[in-house]
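What follows is one chain in structure tokens, specifically the form predicted on its own.
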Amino acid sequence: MRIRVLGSGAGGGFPQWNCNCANCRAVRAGAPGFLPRTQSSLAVSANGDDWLLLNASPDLREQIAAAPELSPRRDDPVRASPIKAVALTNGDVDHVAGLLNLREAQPFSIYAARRVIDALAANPIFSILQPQLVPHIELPMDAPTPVNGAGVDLGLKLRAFPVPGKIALYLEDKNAPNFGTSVGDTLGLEIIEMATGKSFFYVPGCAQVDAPLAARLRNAALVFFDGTLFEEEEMIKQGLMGKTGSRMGHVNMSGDDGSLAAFAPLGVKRKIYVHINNSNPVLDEHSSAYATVQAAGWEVGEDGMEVSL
């Protein structure tokens, strides 16, 4: 099973178009230890020919151009794509907007929770993905679901499970408890290769590593996990936004309640942070934060990174 990190940044990418924080200034200047990043997405294939995308970021067209395996091959028909399916972990703009890059009457399948499917259906702009060509398939919770698209069996299964999180910003109900968030608004995914039984986990958005999630991830071979913020009040301290990580639905890396501490006893073989916000000091490879996550056995995801299982 081949896994390619298409984008490792959080919403807005790195540098963010309108951000002049220290990190964004450094990456624009080409400072050593800083790498640009597009918005969060992965691509997975069991055979190297047919691909499943995990989330569809606004940067998807750029990401496809940077990954030759996601473009039509020389002997393909005049309209073709190796992308056969897309699985969505939530309805966030930085995870669904890239679907609009996949128009042009190209068949593929979308897998998502019911609430995300309903949100797409309620927005007429997504009707450009013709329903007779692009079926929306509801992911049942905790039941392995075979992945098919454009008449192709991808040799993969998806097991979706709810994780602590928050409803997408544009769907928030300010008058409802927890802004109207329901179970399933944020999903984790286990991607299973049917031929070998090998699997990995993708959890790009998560507000807390609670007991059920910790039990699920224990001794996993590979986990891609939410690396949005290093500190809970990071964005506030930098004058970027008046919201904590918790308010945004993202667990911080550091601290007693952070992901570094939560993963320490879990025995995960390989741990990679993705969905990394432009404010996060781990984007500086010479920072103490970067050294801290490396010392804890974590990798900081980069665009173009490839992993095989």
Second form
Number of protein chains: 2
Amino acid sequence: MRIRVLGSGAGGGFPQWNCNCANCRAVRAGAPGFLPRTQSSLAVSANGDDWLLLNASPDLREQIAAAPELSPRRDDPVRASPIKAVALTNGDVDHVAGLLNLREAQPFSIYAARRVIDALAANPIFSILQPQLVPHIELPMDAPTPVNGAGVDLGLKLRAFPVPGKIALYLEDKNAPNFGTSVGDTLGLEIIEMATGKSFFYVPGCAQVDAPLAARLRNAALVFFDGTLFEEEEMIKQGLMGKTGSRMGHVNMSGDDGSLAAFAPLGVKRKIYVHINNSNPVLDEHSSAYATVQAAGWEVGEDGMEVSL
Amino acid sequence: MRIRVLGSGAGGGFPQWNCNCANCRAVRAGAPGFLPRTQSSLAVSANGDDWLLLNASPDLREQIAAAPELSPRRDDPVRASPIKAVALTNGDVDHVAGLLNLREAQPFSIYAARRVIDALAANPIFSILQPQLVPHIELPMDAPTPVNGAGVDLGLKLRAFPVPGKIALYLEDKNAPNFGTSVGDTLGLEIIEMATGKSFFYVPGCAQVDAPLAARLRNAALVFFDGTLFEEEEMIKQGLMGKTGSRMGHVNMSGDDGSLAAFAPLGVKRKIYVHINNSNPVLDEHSSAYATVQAAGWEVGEDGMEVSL
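Condition change, the form predicted on its own to the form predicted in complex with a further copy of the same chain:
Let us now look at the entire complex, which starts with that chain.
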């Protein structure tokens, strides 16, 4: 399996258009140790020719342009794409807006939870993807689903599972418990290569590493995990926004309740943080936070990173 | 007035993600005479500090990153943006999807026709822009409207006027005349600098240069105009799509009914094509089409082009 990190940033990317925090100022100035990052998406292929996207970020056009394997080959028909399917982990803007880049009458399949399919259907702008060309396929919970698109079998299965999280910001109901969040609003995905049985996990949004999630990830070969925040209150401390990580549905890296501690006993062979927010000190390769996650055996995801499994 | 072409391409940009036409193959290969182009947008400023965007393309994050004047200054507050307002000429994906890049609780104003404001309101995803921070202001027809945003007077006025065109693709009603198109679905804009009275025109989508439009543009100092297609049937001839320019709401450049002929007697001082589709032969600087438009006194818009007026 080939995996490419298309975008390793969280919503807004790095730098974020309206952010003037120390990290964003540094990356804009080209300071050493700071890499620009586009928004959250991975691409996966079993055969190197046909690709499944994991989330469709608003930066998708730029991400495709940076990845030669995602453009038509010279001898392809006049309209063609190696992108045959897109799987969505939630309905957040940073994970679904890129679908609008996949217009122009090209067939592919969308895999998502029923809640996310319904959220897309409630927005007429997404009808730019014609239903007869772009089927929306519901991902059942915990049942491996073969991935097909544009008449091609991708040789991959998706096993979707709910993780602690939050409904998309634009769908929040201020009067409902946890803003109206329900099962299916935040998924983790296990991506399984059918020929070999190898698999990896993709969990870009997760509010807590609870016992069921820890059990599922134990001894995994590879996990891409929510790296939004280093600290629960870093957005507030930096004066960026009055929300904690919990309020946004993202577990922090550090601390007793953080992902570093939660993963320590799990024996995961390769651990890569993605969906990294511009406020996170790990975006500075010279920071103590970066040293901490490296010492704990984690990698900080970068755009264009390629992983083979 | 300072004007920056953020994106000179039509919907899909150049290259387009799923297009393997001769132009797209050439620009992907880095062939001489072919420049990549992002999707359709301009930025305008009277004072060089506060900016009005004309349309918000899906490539807006990349476009902002390429234009230092559109990012916060080093001594700005921790959240800030020089972008104070966005004016929309229609509801097409290539002109409105970029609004989703302007989330993150930043105040600015949106100016658009009532029809386009209603189209946005019908899509809950755009509620990510909180109404109390991002007012939607209706552009009246043919009445100069001062541009304000985030409490700043931009020193500009917008005069909106209807031009021949078509409703956004995702809003088409197959059973209605001209797919349900009505007044306000396609605007031209005159942007007026209040301090000097200087003005220019921006008409990125237009199905026909009719007599009222010709009269309005006569002797203008500067016009950015719809450069989608060179020929009415070029999409069909190249096997890209079964639609004529007329069907898409875009006048061709060439021929008796084209924009080259229509502008010839108008005395416009500077004429720049924007919204140029990947199929258009003018994207090859060595083509006879390019030579033709140059000989007629037109410029072919490029990303990053700056114009002062």
